[in-house]
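The data below hold one chain only, encoded as structure tokens and taken in the form predicted on its own.
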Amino acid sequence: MTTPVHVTVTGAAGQIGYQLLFRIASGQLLGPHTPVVLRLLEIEPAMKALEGVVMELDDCAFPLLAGVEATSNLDVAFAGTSWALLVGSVPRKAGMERGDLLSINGGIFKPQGQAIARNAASDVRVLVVGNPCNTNCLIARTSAPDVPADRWFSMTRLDQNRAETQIAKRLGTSVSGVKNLAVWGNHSATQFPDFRNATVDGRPVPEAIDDEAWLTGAFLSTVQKRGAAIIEARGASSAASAANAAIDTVVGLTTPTPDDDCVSVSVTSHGEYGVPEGLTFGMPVRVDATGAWHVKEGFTRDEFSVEKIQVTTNELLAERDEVVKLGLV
């Protein structure tokens, strides 16, 4: 066994991080062979809850779980820790505004970038799941200035799960077949799948899928409205979809990415495809051989998905205009 490594997981008690702390310590997120040590942060009244979840954590004796921290405290929860999954954070509720929004959720990521910065272990990497969550990591990023920027993404997994699937029952084939597709832009209505450049058993999926009005219709408007369509049948928004896309987010940033693929996950943006630098933007990304990871390159773009993609990238501007005015960043 090895030296265990800290994982730090916020709102621990809600929904998402209860189908998360299972299958982190069951060994899905790092391997069977890496122990871990669970560091548990929520906010004071849920602090009762979340004395539950140990409880069961304790009580299904993972052999790969070496401890637990449950704690309201940032310090506490950050300290040591190699991976930060940043799931707690307040949901857009009816007649909020935007700015209300990025203003109540940059209370919650600002202090905890500061508290990664104060505490956190030399080679964290940090995965937020909360949403506005390209925002969020943005205001979260800004607050650690001293933590790389390389090490900060941002959810766009479950975008991607969401499309693979979709042209996969299209086809009637498995998902594993579906290849090479990258969700570009904002994890929100505004997102766009990428099928142009996807694969499907080996074929581009337009000429697998050769129905250009469903790719560009009730295709798209599927993946980009899911979580709402998920909310109106169950009456409450995506829990372990969103955990399964945060373990998928991991194994795909920690593991060597075939040529014929890629991971779908908002990072900074360096300039790459013309995205505006120091935005968190959805793109897609390869891992190489020693660990490293970079933007895919290669990606072609036409001129319905230029327009899909100013259109999230227009809406990740403004919401970076908010945060400023806000002094979030």
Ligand code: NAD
The other form holds:
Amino acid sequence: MTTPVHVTVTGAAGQIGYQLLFRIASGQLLGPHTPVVLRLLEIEPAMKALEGVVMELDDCAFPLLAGVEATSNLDVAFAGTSWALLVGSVPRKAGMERGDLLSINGGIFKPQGQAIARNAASDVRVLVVGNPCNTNCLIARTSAPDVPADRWFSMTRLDQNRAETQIAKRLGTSVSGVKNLAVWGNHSATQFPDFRNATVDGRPVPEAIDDEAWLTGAFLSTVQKRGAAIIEARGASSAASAANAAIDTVVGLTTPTPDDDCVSVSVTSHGEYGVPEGLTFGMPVRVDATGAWHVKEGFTRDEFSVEKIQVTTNELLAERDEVVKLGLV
Ligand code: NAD
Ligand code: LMR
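Form predicted on its own done; form predicted together with the ligand now:
Once more the chain from above appears, this time first in line as the rest of the complex follows.
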């Protein structure tokens, strides 16, 4: 029997939690041969709802689910965990930007980072989903200086998936032909989904879609503002697609990346592509045959991309200044 891997999900009784847990327990996160123990964190008022979710997990009789620990205690939640998916936090409402959540949610991530440092397995990797996810990731990482910087990620995969679909729909082709779609910067309305370096069915996207006005206009703003459009339509923020992107992120980070593709995820900058060091910044990543990840090289930038990436960089620098002022880093 393979030793089970412990996976922590915070905010487990929330919308995304409800879409995520069953997929993890069925083997979609770590594969069909890896048993998992789910470690589910909630705040006290949501423990009753979490109890119901655990009953439903039981009732699925998932063969790979080796155990469930439901708790409101940070040390219990992160004990021995190898993957910590930090979802729990407040979502924005219509009319807000994700950055408006910093003062509400930021305080959650410092104690969680500290608890990860105290309790997690030595191979722990952390994916922050709760918004504003890039800067929340920076807060958690800064609170756990002994956990190497290359283990901390925040989620820009949903933006990659959104961008790929917009391109495929525009061409009436399959989304599986869209490759190398990097999302630079912040998971916010300033992000830059990099259509210039992306390909579709082996051709550069700007060649396949010979419509610069659409690429720099409607395409860009649709992807940048997709989260707000979903809130407007549903009256609640994305959940199933967010859970799906969390699964895609972990699968992407644990599977070798084909040469013609990349995984979009926010990682700790070491100055790659001139990004200021220490920011959690959306970049294209590739995983090699040994399982190690690297920022993928060779992406080109023109004047338009440079300008867009500067805007999202400035926003992340301002968010970092804000959390310094709040005493969170
Ligand atoms: P939700 O309100 O449905 O659920 C959040 C859950 O977190 C609740 O059950 C709440 O009790 C719990 N929670 C709150 N504070 C907590 C804490 N300190 N510790 C543990 N649990 C806590 O929200 P949701 O729709 O699941 O969204 C969760 C977060 O994910 C939001 O911040 C949302 O903006 C973000 N999000 C990010 C992306 C992305 O692409 N990065 C996509 C969608 C949503
Ligand atoms: C999304 O992109 O759907 C999420 O980040 C939720 C939001 O606030 O937009």
